[in-house]
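Below sits a lone chain in structure tokens, taken as the form predicted alone.
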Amino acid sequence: MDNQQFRVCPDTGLKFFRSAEALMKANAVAAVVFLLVGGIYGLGVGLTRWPAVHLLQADQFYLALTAHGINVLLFWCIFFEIAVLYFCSSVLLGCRLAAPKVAWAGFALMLIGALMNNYVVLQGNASVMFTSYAPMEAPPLFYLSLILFAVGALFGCFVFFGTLVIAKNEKTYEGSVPLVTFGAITAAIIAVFTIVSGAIILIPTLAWSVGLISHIDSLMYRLVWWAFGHSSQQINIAAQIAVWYAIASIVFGAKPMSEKVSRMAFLLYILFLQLASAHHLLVDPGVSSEFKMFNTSYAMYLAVMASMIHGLTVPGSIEAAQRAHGFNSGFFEWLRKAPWGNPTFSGMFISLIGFGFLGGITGVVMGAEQINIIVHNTLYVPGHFHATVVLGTTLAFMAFTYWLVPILFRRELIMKGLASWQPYLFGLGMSGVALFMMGAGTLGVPRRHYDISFSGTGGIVHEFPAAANTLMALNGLSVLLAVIGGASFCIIIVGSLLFGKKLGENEKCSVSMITAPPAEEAYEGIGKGPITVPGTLVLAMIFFVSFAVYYFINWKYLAETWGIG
């Protein structure tokens, strides 16, 4: 193996493959640019959705809500992806990257694919938002765009499973593969059956677009589109639960509470997940109530155990690493002392926290048959999702990135004060954002339309009670709030590698990047009595004790919505 073709970090002593590190920086810098292009058409929305502003006019809106949606859940969360996959196989293993050329194609295939969408969704005339449901109808080059993103993305697990190979060929680890490469592999599994789910569904769309076929069945469309639609977002989460791993070493030094266990969660995962996509279907006559029940029931409480392991294994994980390193005095000393002035930790911590309260619980609310139909198909929707893509995925992306620019661009951060304080402004405002637009679902204002006047409806009149309205302003002055966040991330991180003091490739950054683990004698008589993590505990209790309340809640407005004598 030709040692030319490396770099050795001196901070952390990885192994940088030189194709592999310039393959991590475009995905990553493509990332963060469609990240802000989407974040501008998130605030369009928000302040439409405003009562008091109503910014856009029908037509703007909806031409927004289709490029916010696509940007920022497809075109941001994954060419990210693909930059932590290449992390996690070529970096974490030491090894060269599988064909290179093909890495890049499917970099280009992307890159091409992502300008196209959103060149077409400009023109006005594929305003068919992120679901494009047919019979809706969008240019041909719409769905020709997002193929080829989708094959682009393809290729980049392809690379990645062909780099596990050659790690393994090469013997450039020991055992088993990290937990963190562990992750990605979930990822990278879960995005080839979303990938597929896709192509099985927008060839023949494009094929009707085109007047190839005559004629797509909308529920035939809606159940397979969903495999791919909602799938995109259990991406996300094997991704992002790989990076709380990943930002849990890094920072303090923590291993796995239990590696098989944490194991077995991911597994759950990819055996799962996936059938959460059911619940967007809860309302469809075309589906049997065998399989709504077995997707809202069985299927999903092995996926919601495997995120509940998540949450207990990755905080506790931090908890047992900090009281070997001394903090050990009551339930919250470790956490108390924590580096809550670090974007990376603040960050992966906010992203656990508000995935966990506000995404985690309210998806079960949505998820369970019954339940779901006082809330489906109204803003309680979106609320949910940004909980989770959102505050989950793309903080928890924004906190890793932090590290990743001295480490990969070695370039330091500039602006470290802004830095510190961004992963609370977005957590804050985009917390607002879901709290509220959850909120405003409960009271029934809809998903999809533009203005909940329901002006220029020819007559149409319905009335929302009044702290409708007050919601949806909240949510506005959340949008701004969480928009200021985002884009202070933006301005950081664009702005760290185009003027940040560029490091050599020998020199170490001006703080340390990586902690060393505790010794292993460290870890004994930590916590109280025979419990090692009794903070971690009575958070989950704190956890548990909310789910049963907000649980019990929707039943209770579910038994509300007829009348029994």
Given for the second form:
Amino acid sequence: MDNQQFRVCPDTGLKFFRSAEALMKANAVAAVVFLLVGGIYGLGVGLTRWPAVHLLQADQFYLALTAHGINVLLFWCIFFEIAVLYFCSSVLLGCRLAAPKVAWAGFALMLIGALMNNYVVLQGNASVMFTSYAPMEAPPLFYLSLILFAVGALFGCFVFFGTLVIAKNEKTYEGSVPLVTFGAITAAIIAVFTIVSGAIILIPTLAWSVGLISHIDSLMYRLVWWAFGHSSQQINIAAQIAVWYAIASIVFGAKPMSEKVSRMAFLLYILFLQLASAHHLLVDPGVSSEFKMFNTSYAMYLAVMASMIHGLTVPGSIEAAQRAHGFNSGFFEWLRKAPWGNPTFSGMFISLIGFGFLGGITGVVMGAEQINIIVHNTLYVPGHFHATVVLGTTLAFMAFTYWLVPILFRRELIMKGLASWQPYLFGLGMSGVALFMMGAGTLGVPRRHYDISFSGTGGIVHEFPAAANTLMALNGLSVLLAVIGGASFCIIIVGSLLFGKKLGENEKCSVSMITAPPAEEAYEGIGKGPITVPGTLVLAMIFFVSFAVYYFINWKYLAETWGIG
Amino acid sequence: MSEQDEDQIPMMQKLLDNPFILLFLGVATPSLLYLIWGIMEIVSIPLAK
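For comparison with the form predicted alone, would you give the structure of this protein in the form predicted together with the partner chain?
Let us now look at the entire complex, which starts with that chain.
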């Protein structure tokens, strides 16, 4: 292999295949641009839901809601994930990228699809929201844009799998692939199922919108669409957890507590995570209770267990590494003395806590058929997925980007002071968004509605408790904080790419970009007695108690909804 | 890695080391348990007369 095709990073020793490097840059830049666009629409949505502000008119609100959902849930996340797939294959395995021309074709299709979608939605007659439920009809270009984007992403997945084959054939690694790459394999597998499901439903819907098919069954649409719509968020979860493991290794030199256990948890994702799509159908009359309960309350719990395993092993591996580095006193010295001013770490840790406590626990509540009914189709649902996809995935990707700017783009970060605060601003704002929307949802405030007073609906009157208005106002304030955090991220990253100090190919960054793993013997005798990670166990116990208490509170709500006797 | 070494690799590790078997399982399992099962239930709903 021609060595000119590779660059060796002076900070990390990682080998960058130049074609892969250019593709990662293109995908990462596109991701941040669509995050910015989607975030601006999100501000409009949040300020409209704030009753005292109520910024947009109804038609503008639904346009903004559509554009916000698609830009951030699909375009930001999947562009970034394609960059992660190329990083986890070509860079981590130290090999060339399979078929760079196919990868560029995939990128072009994704970009054309994303731009076309924004164009169609901005025209104003495709405000069908992210779910685009048939028989609500959008122009054909809307469906075509999503199909083009999905096909492009599928190209990216094929290139990823091809790269794995190249690495194995050229023996660029020994034994099993690294755990982070295994997490990326999990994300890519879920992506293939997701994209195929999208094709199964979006191609006939496109045919229906141009008049080739007379009818799309709405129940069938919902069933198949959710295999695409919900699973696309499961790609995010798998990629986000791969990023957690990567950051633990980068910042602390941490090694997984048990490779076998972590890989088994990823296998549970591969087999069962996509089945959670069924919780969107829990009140649909056309599918049986057996279908609903197997796919949510049984199979989904195996995926939940996998998330809890990752939620234990990631902080556990950090604790063990910190203790091996000498922070071995008490239960939490390892956590107190963690680099909280480093946005790569703080972003990742806030992502982990927010995803587990806010996103994970509420996801289980929504997945239980009985208590789902309290919050089904209320604002609780967007509250939940802002905790998973935004607080969890987006913050993890932001944290990773701070590390990627000097390593991949060879630029120093600008505004490092603001960068060290950014994860806290965004994390606090988004925690508020998630909590206050879930609170309003518990009081019955519906999702996908621009005015909770139902004005202009021809006499429909419903008085929500006064607390609902307060919660919506607090949600609006939290949106502002989150937008300040999100805008800070975009300014820092775009500013760094344009104006950050250029690093020469062999020039090291001014700060250390990777921590050497502790020596094996440093792990001996860490922790308290036989327990090597007591702090993580305490955190896990707090999580379990919170989980149980919140779960049973919801059963109490249900009991109050339908009193007995 | 010699052939003898490969024989000693546990079955589960062989599975986890093969992304294409995992890809098959990851597509087949939800296709069967979610898509096909769900579609069969919907198409078996009797038509209104």
